[in-house]
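Shown next as structure tokens: one chain only, the form predicted on its own.
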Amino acid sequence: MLRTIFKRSSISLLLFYLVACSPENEIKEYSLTGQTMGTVYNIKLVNKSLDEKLLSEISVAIDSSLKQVNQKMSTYITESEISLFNNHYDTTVFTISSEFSQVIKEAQRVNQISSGAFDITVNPLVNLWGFGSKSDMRKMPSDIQIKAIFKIIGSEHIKFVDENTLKKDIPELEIDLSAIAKGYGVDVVVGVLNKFNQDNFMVEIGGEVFTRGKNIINEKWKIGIDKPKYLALPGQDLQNILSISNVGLATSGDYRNYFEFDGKIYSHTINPKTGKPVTHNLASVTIVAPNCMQADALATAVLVMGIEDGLKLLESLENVEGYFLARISLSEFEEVLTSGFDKYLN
């Protein structure tokens, strides 16, 4: 379980750091770290014994693959495609990889599909509330103020021109990938993966996973979800364990980043609908798909949207479930499942 200067995580990782040996079949559990997005990725390989040469060559493509997406989607690197993007000050056609395309589309799909409450452009209100990258302290807004940031936000204001080029309607109009790209490195590690015909391991980027076969022990990788309590520490106190395979798991929570003002908490999940914090009871969701970018964002759509109309979006779409917990009060949480999320319980 990592801090991140992306979405704040509500996942803990229950990893086995075991070895199962027999004479007929070794097996051992192998682990890749290192550093990308501003947190920490965690890999675990369960394979027959693997020599020092492939696992660096592994070690080494993945290494690169995520360096190649930090260039493209960092707001903190200077030169990456995703700043030149955002100082593209503009309505003039913009030039765009493959992969920043893959990731604009996914956003825009899950913007539509949750009537808007995922939005990439939301950044400018996340700052004005302090909790963004450009904000040094928490503080409340005018209506004002947020109302001003209306005009230089909205998902409908970017456009594709062709699969590789976009340009945006409003020129200060900037777009922040932190909902999304943890997500699609993710998917980037497990294509590495796929290649050197890995079939079972566990990839992890600042909370959110994938996993695909057997882990050490020969069932499904576990993953402890924590109860969503304020300033609980990562993985101390479990709600429930979830045995996945094959599928690609985020959580998004309200109590990780907040602050108190006048005896009222308030979130840094932003309604891009209203400007402000949300207000429901909803403290985390997790959400399980086919990959972890659709997962990522989506569990940041829902947390906006609430129970009812997540519970609508999430129903409606093929192979994604959900597992909501909603705060009944500081230490006492309702489970709520989507139809299809029991298979997922341990």
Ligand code: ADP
Second form
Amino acid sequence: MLRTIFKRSSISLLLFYLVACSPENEIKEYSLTGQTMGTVYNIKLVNKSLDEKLLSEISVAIDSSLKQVNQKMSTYITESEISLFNNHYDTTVFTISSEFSQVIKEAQRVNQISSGAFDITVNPLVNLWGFGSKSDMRKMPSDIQIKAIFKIIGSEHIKFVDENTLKKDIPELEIDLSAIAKGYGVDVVVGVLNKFNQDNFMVEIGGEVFTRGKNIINEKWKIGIDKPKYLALPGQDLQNILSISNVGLATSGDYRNYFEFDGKIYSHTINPKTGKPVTHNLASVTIVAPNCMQADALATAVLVMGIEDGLKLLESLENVEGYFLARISLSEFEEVLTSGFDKYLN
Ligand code: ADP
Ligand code: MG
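Output block for the form predicted together with ligand ADP, input the form predicted on its own:
Then the entire complex follows, led off by the chain already shown.
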């Protein structure tokens, strides 16, 4: 997983280049990379020769769709839909786009099934701990500060009046979609590639992934799972390699975005019940699900819930599997898998 903050920058490097080609059948792999949501995206397309005009059309469509996602869901853009909602210090109705509605609905569903572990209203806590758009440094808040914030959080305070209308019942309520929007962005790009009739591709935004069809060597796509080591770079030290196709995959971890205080590590995933970063030894959770938005939200939910409750939740869900890495020492990790995860391990 890359660093996951959801910043303003959305300058995309529109760059399709040929990465590999398989001479027997003239299948080629094209790669597109750029920046969105404060992180990097990587797209690989496997196909027979694609002409330059088509490649350029695809890249323009992807870039514009990601800009739209950012414009709706980034708290780093003052006039984004989410910022307008957060600044609507009122309990009157607020009209939302259908895309925003889709993401909030999924967030609320995951909040319910995770018994509140996933909660997009934790934004004031995220900022208090120094991980949000309104904070410039990581810091230790006091218990009094945390307690005060409990009054203005809770997903039950957001209500759908109808499909495209939301209502807060606490004016100060704010939301943060960082734990679900990258997954949603991946699904949006998948939609664009489907429209262009692409059958073999891998889409990745900041470590959240969806793959379709086969890779350049006609196998399922191979996705590496990092060892959740503090300070290691993505891909530097892999714990495992998964073979996946036609599913979304997301990893949440405590090892990329964190700070240290008095010898203790505090990471950016907040337990809404304690108001504090999660403290157990679960270092990373990887979820495979039918789409990436679901995988993304569930990965954060399960990281909050811990191994036992997380396993119970995942086993109760259809077509969802999970892979947990529990920290034994700084460089040793124990793997815990849901009952159907084996099929993704080569
Ligand atoms: P990771 O890849 O580790 O899951 P994400 O960026 O996807 O990282 O999600 C973490 C972000 O989600 C945090 O930086 C914060 O903005 C937000 N967040 C933290 N705790 C929760 C929670 N319990 N429920 C929903 N969102 C959360
Ligand atoms: Mg995530």
